[in-house]
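Here we start with a single chain on its own, the form predicted on its own, put down as structure tokens.
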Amino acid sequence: MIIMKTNATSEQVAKIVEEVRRYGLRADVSKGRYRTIIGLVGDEHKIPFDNLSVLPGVKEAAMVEVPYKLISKEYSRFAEEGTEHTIVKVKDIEIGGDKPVFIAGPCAVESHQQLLRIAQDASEAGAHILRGGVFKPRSSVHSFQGLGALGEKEARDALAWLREAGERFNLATVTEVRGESQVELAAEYADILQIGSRNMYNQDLLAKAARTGKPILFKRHFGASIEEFLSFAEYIAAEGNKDIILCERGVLPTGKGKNYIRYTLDLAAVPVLQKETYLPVIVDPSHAAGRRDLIFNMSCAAIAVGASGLMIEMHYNPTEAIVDAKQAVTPDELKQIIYTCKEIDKLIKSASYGKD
């Protein structure tokens, strides 16, 4: 990264982007309260540093070691002296501020007037943003895609109720695009994008979601690193958008471990990814669990841990539910977490660690 100094100007800026271009490279920059952060996008064994150092306007070029550089820790205290983590606002809730925020809904959007009934119980439960599923990855072709899988009209309806139910209960949306196809019409409708865990990987279509401008709910995938996710995650800021949500969602269970959780809910990697970078952490227990009574064990911990948020599969009448019913709480049971959360995350900032 290239570290300006407190008086460079903008066209000393503008000079170091047009050098950093000329070598094949893309500038990210970052303007602090005090000064301004160039992060180099690309191979950087093309560009000469000892170069860039003497140009006017610049403090000095440093390396950043790790390979997500654009949402670490280091860039992000070079660029506003000494921030610690930022927070990705959606219409009015702040996400990765100082209360936590819980998304809830179904997996899968059914019909018009499940979608509705269920973004009631889950406003009346305390929940702030909608999630419904309108392209679903599924492990076998013969199961349920999404009303998404039936054609572009289908989808379209089906993120219009999403959106009309988000309205009508005063709660922002989420949903999944699967593919690029379904990128620009997804973010017609819905406030924030979601990138799930198969997906992880695919390159293009997190730059085509980044490039839409909506915040990004990036979930890890169930084998990947942290250093693989946050790696990825790179490829959104990248594009020039650092309204990520990360989503730890759990990693594959070992030995006979599968016979009893779907998969096994990495609790530590909130706090490690909270050293990392400055993006706001949250946790789906729905997704590790897989299982309706260990969910609300599991929502608690996370809280208990520090994550920024939940998020969780909610239906009126699990059983009816056409995709994951096992995983999905019923209202009372989303509105128990919500108020339990609430309080654990007072406990823990009130906490007065070593004092008396």
Second form
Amino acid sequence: MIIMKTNATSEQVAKIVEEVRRYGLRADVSKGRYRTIIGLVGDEHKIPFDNLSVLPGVKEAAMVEVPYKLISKEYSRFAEEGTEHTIVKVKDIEIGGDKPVFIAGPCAVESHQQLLRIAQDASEAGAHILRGGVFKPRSSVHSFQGLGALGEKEARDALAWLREAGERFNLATVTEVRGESQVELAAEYADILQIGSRNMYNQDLLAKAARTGKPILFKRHFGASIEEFLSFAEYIAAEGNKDIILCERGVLPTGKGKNYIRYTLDLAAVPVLQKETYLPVIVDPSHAAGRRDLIFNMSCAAIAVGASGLMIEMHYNPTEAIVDAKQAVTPDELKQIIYTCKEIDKLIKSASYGKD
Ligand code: PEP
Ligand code: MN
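Show the form predicted together with phosphoenolpyruvate, please, because up to now only the form predicted on its own has appeared in this conversation.
After this comes the whole thing, all chains and molecules, with the earlier chain placed first.
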């Protein structure tokens, strides 16, 4: 990382960028309010930091050991400005802003009628963003893989329904991309691209999705450490896309816990991530719990630990859902969750303790 002096000229910055490139690395230039910071992308061991540190305009040049320096609170320009975290803006929605954001919708897009009805329910319950999977990651090849698996026409139709439902009910939209071949297609229709937990380690998919410039909803793998989660989010940032929303969705349960819950929601990860990175962090209680009767409690808890939003699976008739029927809440339950979470959020934000 290279920190420029406050009065460094743009020519001096350009010279450093050129030097960095000469060593085969990429330079990520962040112009802060007070000074410019140049993050290096690539093998920093190739860089003679001592030589760079004496070039005109350079205040400090040093190797950063954390593997996620581009999104790190400590090393990013945002730390300098004292910003708690960045806001990912989607339409007029601010993820990471003053108020929690609620994403709701079916696990999978099943039909035009199903999606429109759920979108209306989600909007009436107070949600801001509509979710719906067109390309579903499934544990069994014999299960429904999403309408996208039926062919390009079916994928386009389902994505177009998502867009239509979003437009009609004033909701932004998010859908998962499971493979590189789906990225461009999904980006044509959805406002946010989701990278699912099973793909957290898929560097090529991360890079391709990042290059669309769309915000990325990035889910933690159920076996990943926090450092790994952030290290892979860094692959998105390294493509120049800083609109990343981190999503905690549960880790593998140990012992007898797995008889009762699908995953263990790692709520401590929320404040820990917020201390490490400026990116907004949301929680998906649905895939973690795997049970409708736990979603209310887990949602409240997630907002209480400071999550910037929630992603919840909802269906007007959960038993009818083709995928993840057991964890979908009803529209009325969603409404109660959103109401209560907003109250909890206000209470938590008014407290002065626990902020550092
Ligand atoms: C999903 O959100 O649709 C999903 C499959 O979740 P996860 O990747 O967390 O399992
Ligand atoms: Mn699901």
